[in-house]
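What follows is one chain in structure tokens, specifically the form predicted alone.
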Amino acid sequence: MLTDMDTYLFDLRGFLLLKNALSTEEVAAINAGIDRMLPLERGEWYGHVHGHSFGGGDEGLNLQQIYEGGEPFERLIDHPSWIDKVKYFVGGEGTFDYNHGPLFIDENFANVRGPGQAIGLHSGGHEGTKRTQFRFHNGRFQCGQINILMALTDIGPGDGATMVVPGSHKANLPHPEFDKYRMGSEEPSVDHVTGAIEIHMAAGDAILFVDAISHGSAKRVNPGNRRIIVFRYGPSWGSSRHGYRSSEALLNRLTPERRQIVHPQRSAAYDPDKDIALKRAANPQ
């Protein structure tokens, strides 16, 4: 349930920590699914899951299109721990933004990060991008992208925790240290960014945050790997960030509710031939 305090803190800080969002059993099933995919090199495929990195690999390995990995991952598409909160903050109900449904998943991936790896500072309200914007207008939220970051391992001090600069989703100016600690810089983490805080999580916790907030991660110094999953949600008219397309096999086995989020512009009963015939009948030449 979304409380008045949740909405206040989200508006103020740009993020919410969702404790115990995933059960112990769900975390175990997801980790077992990832184990089956590894090892996977960048550029390689496991079925319809793609090995990927954002830059040179210092931020770890991404398993893109992770919802293609089986039922434990499909459950995350409309998980009850966050889906109503995501719909509320993306907003658009009763407007053209709901033409094809409430949401679209812009990107979804698991990330495995080891010692010495991190991701630099990125995003912030000063950038003003439409895709990631924070917006509150006419009494409701209208955010371009709401992220759910799920912890699959305990993430405490030294584990490479996600870091955010609270309130930076409303910033009008870039952080004075942005260039030094941004993605691709010589300092690939936000450990020393003034005002940034680490968000420590137990396995099964999740962070809900608007992508406009300045964020990154601390450098992992402890042995072992940090595992997370990120689902990025936006309005239903959005498109895939990296150009991925969901497989027919996935679409055919999803529930109608999940299919609408994964492929909102095609309904459960979509028939392309019938659709073309109807368009021709309505617009004779």
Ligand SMILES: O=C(O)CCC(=O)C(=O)O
The other form holds:
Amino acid sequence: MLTDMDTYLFDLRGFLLLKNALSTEEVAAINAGIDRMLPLERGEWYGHVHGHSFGGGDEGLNLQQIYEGGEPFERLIDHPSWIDKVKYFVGGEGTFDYNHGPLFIDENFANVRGPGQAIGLHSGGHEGTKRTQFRFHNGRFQCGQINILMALTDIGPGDGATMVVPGSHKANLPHPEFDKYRMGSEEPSVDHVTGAIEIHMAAGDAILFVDAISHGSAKRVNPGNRRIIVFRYGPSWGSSRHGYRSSEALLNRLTPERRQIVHPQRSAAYDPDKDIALKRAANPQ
Ligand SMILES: O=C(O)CCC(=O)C(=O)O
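Could you please show the structure of the form predicted together with this ligand, as a counterpart to the form predicted alone just displayed?
Up next: the whole complex, starting with the chain shown before.
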């Protein structure tokens, strides 16, 4: 349940911390699944999971399409700890944005990051990108992309925590240090960005944030690896960020609710005749 305070703070800051979003058992099952996939090189596949990196610096290894990795990953698609919150902030119920269902996941990946690695500053309200926008209009949230970033390891000082500039989803101007610390720059990390804060998490916690907030991570300095998973949710008419297609095997084994989020257009729940009839009834002319 979202409280009025959650909603207020999300609007103000652009993110919420969800404590204990995943149980110890869920985190253990996910980590065991990732252990089975590693080592994986960039460009290699483990089944339908793809070894990948964003390419803007030394950000560690991404395991793209992680929801293909088995049941512990599938349950993240509509996890009760966040799915209603995500629907609320993406919004769109009763509008064209809901044409094929409430949501679509346009990217989902695990990230494994070791010492010396980080992701530079990116995003911000000044960009005005429609896909990632923060939007509150007509008394409701209508955000383009809400991310759930789950901690699979404890992430404290020195661990390369996710960093955000609170409130920057509403920025009209670029952060003056943006170019110095952005992805692809000579110092691609958020450690020294004025106004940025580290979000420390225990394994199983998650951050819900609008992608328009300026964000990235601190550089990991501690030994060992940091592990996270990111699911990016937007309206049902979206498409895969990297052009991935979910496997038939996955689509066939998902529950109807999960399948609708992974592949809204082929949802058995969608009946075009019924949809047209409903729209005519709502808007007779
Ligand atoms: O790796 C992180 O902590 C931040 C992830 C990130 O930059 C993103 O989800 O866009």
